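Presented below, as structure tokens, is a lone chain in the form predicted alone.
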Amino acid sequence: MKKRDLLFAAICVVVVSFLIFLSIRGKKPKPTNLSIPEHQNIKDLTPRERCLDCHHPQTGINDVSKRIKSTHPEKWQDIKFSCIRCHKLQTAETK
């Protein structure tokens, strides 16, 4: 085996290993915090339109940080999909 063949094989192993690392690392969606007053009546079957009232990318609330970002997965655009399927309900914290 030639030296360049070994170098090519090593580069392939590094690239595949990096791609595996990225797929394992994945982002976890933030839970829906039920201690927020607007989230008080959210249940497992709440339609996405209720979430989009505040979190729509263009017409959401004034706090831009609460809107859906451009890096968000495109699944939110599916009418049948509920946000709660990914953003699980987090019980309100007692103080």
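We call the rigid core whatever largest set of C-alpha positions still superposes within 1.5 Å between the two forms. Numbering follows the first chain given and starts at 1. Worth saying up front: this structure is predicted, and the values here are computed from it rather than measured. What changes on going to the form predicted together with ligand HEC:
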Given for the second form:
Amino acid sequence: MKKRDLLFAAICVVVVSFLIFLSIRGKKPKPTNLSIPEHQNIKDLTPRERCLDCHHPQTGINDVSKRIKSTHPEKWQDIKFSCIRCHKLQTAETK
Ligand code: HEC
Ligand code: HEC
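Okay, that's the form predicted alone, but what's the structure of the form predicted together with ligand HEC?
Everything in the complex follows now, all chains and molecules, and the chain you saw is the first one.
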């Protein structure tokens, strides 16, 4: 292989790594904060349908900014995967 080919390959690796880094950066699920009044009755076993009553992207609460956004990881659509596994319950005390 020529030296130039190697250099080209190295640049590709750097660029792709950088794009991957950008796509996962800042994607940290916020906790389900129990100090929010609407979250008061939420328990570990609360079904995801309850969350979707308020947070569904189309049919959620009026405040659109609190609904699931189009940038949300697609995993939320997996009906066997609880929201709480990413959005950990956070009690007022353990803040
Ligand atoms: C009765 C309606 C309601 C239900 C049910 C509900 N939420 Fe919420 N949720 C809200 C409201 C309203 C806010 C915004 C509160 C605020 O910003 O003050 C919120 C905020 C959040 C946030 C943080 C968003 C932010 O901007 O900080 C997450 C994460 C969240 N909820 C997840 C969940 C999960 C997971 C469930 C199910 C276990 C759930 N919610 C059930 C109404 C609800
Ligand atoms: C695979 C992990 C995962 C699952 C499962 C998941 N979420 Fe999220 N959620 C995230 C991440 C990561 C973000 C931040 C997305 C972003 O910054 O673009 C987020 C953001 C949110 C937000 C917006 C908060 C904000 O600050 O914008 C709400 C509301 C929310 N999720 C609700 C839910 C609900 C309701 C469910 C279940 C139906 C759910 N999520 C399932 C990882 C997850």
